[in-house]
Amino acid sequence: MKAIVYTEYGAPDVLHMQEVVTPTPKENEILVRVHAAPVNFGDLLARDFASVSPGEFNMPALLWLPSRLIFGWNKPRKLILGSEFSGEVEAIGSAVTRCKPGDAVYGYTGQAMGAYAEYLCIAEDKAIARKPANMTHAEAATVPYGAIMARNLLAKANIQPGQKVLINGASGSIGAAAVQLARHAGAEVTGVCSTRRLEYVEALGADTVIDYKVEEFTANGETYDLIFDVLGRSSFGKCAGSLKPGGIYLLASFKSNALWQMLRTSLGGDKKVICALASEQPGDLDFVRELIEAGQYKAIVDKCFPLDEAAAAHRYVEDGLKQGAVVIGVAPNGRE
């Protein structure tokens, strides 16, 4: 089969295509046949991770060292990137009972990687549902990763109909999730981002959309029940005067400084930050895909790329030229 390999860490010229062998699936496994995969920070993280510092990682620099590790040291372990996708199933192992070849599917491999190939086998326990009817490939493929992180975080903070919810860096995978599922929550939501993707975010349902390089978010005297901050971009130290009463700074991405301002929080006053690490549950799939077909979460396609152009796409995002999700389209008909 086909895939986008990496073989030493760097910039997006490093990857390349290549023949490699098609996968087997095992007893548990589902083989599928890849027909898209996004473009997202985790790829571009593992590509160039030699160049992230422990300072520059974006959560505590006790995990730089087992991340490392994982993904290789002088050169990379998983040889192929992407972890999220949109196929079809192809085979199915003996044991397998969820799906059956034929099937559409979308899903996540986490740490795994490997969707930038034809093809890739992922266990049927894990992060793998039934692909939205009214999506194409293009699109579904976008969905998982930030579906399932932001529903598992927005968890923490109980979201309640009413309430008013900031989401800063709302254009990533994570916060435009999170703004459609604050939405969905009954949340009034405030979206900040970048200039470019304004619209962006307006089309993914925000009520309010801030610029960042215009407005300080928290010096316009607006008050919020959740700042969700994605990135760990700002600070409770910052924004705490921006929170309500009750208030929750919810961070996605934090530093150990975090973690001390979490516990100091927790022991009293009355507004806390929350540093959450986030891992996919049974059905997380299953209710974003319902929702998608009531029309309630949409994905938004800014360019896709064939397979052979992995490198180009990986450019466009670290160029900051994307408006939306940038897709690898795979199969021929990845790209519709």
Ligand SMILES: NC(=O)c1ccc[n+]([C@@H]2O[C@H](COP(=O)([O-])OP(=O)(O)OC[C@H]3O[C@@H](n4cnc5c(N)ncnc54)[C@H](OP(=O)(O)O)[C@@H]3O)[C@@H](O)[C@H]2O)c1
Second form
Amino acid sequence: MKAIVYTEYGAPDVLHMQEVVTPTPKENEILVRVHAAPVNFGDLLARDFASVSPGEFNMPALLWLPSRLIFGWNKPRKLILGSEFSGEVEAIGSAVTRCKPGDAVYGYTGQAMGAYAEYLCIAEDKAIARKPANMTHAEAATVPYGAIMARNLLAKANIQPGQKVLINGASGSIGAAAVQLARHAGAEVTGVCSTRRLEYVEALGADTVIDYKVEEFTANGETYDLIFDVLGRSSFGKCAGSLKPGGIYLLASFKSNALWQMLRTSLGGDKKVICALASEQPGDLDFVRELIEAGQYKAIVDKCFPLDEAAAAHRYVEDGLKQGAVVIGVAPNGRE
Ligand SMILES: NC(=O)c1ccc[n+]([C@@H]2O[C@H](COP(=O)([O-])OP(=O)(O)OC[C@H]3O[C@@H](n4cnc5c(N)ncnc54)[C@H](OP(=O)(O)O)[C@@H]3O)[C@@H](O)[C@H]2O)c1
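Could you output the structure for the form predicted in complex with the ligand, given that the previous block was the form predicted alone?
Once more the chain from above appears, this time first in line as the rest of the complex follows.
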């Protein structure tokens, strides 16, 4: 099969198309013919992880070492990137009961990666589900990672209808999902992003959008029940005044000092800091598919590149050009 392979860390040009052996499903695995796989944060990080110092790493420096070992010290260990996909079941292992060849599916492979290829194998008890019927493969492929992370992180804050929620980093994969899931929970949602992505975040359904290039959300006098900072670019010190009594400051990316703040605020005080790591839960993708099919959750694709232009797709994202998701169409109809 054809796959986008990288054997050394570096700039987008390390990605190249190569013939590799098509995987064979084990008895509990599903062989998926991939139609589309987006470029997400994890792909960019894994591709050039050697250039990320412990200080630049967006998690506590202590986690940098195990991450570097998982990604590969001198060269990458997983040679095919791509952690989310949409496609069609090609074959199933003898013990698989949840799907059959020909079914349209979407899913998330996490650190196993492997979606920048014509075929991938995934165990049936992992994050794979029937694809939303009203989305193209390109659209559906952009949903799993952001939706799984946002759903499981927002669960820590237990949003109630009518609450005011601010999402900082609303134009990214997790932020875009968080805007939509918080709206679905009945919250009034403010999305914070840069100027070029204001329309995108508005189109996702945010009630209010704030351009952080022209306005500091902590200085406008508004208060929120939840401030969810995906990239951890703000701080609890700055945001505390923008939280209502009992408010929560939730972080998807955090350093050690935020962990101390979480400990301190858990021991007393009205406003809480929560730093959390998300992992997929059974039913995440079925839940989101139902929202999508009910017209309550959307995916907005900016641009679709063919498989042999994966490097150009990475460059487009790294150059800050995307206004929505960027997808690699693996099968010829991956764009459909
Ligand atoms: N806790 C967990 O379990 C978990 C799991 C997965 C990922 N993560 C973390 O989540 C982060 C990646 O999130 P993602 O996948 O959504 O990333 P992404 O798709 O790359 O999006 C990041 C967004 O952040 C925005 N941004 C950049 N600078 C900003 C600033 N100063 N203020 C506000 N927004 C800014 C960018 O858009 P604009 O240009 O519009 O601002 C971009 O759209 C990483 O830090 C990763 O470590 C955490």
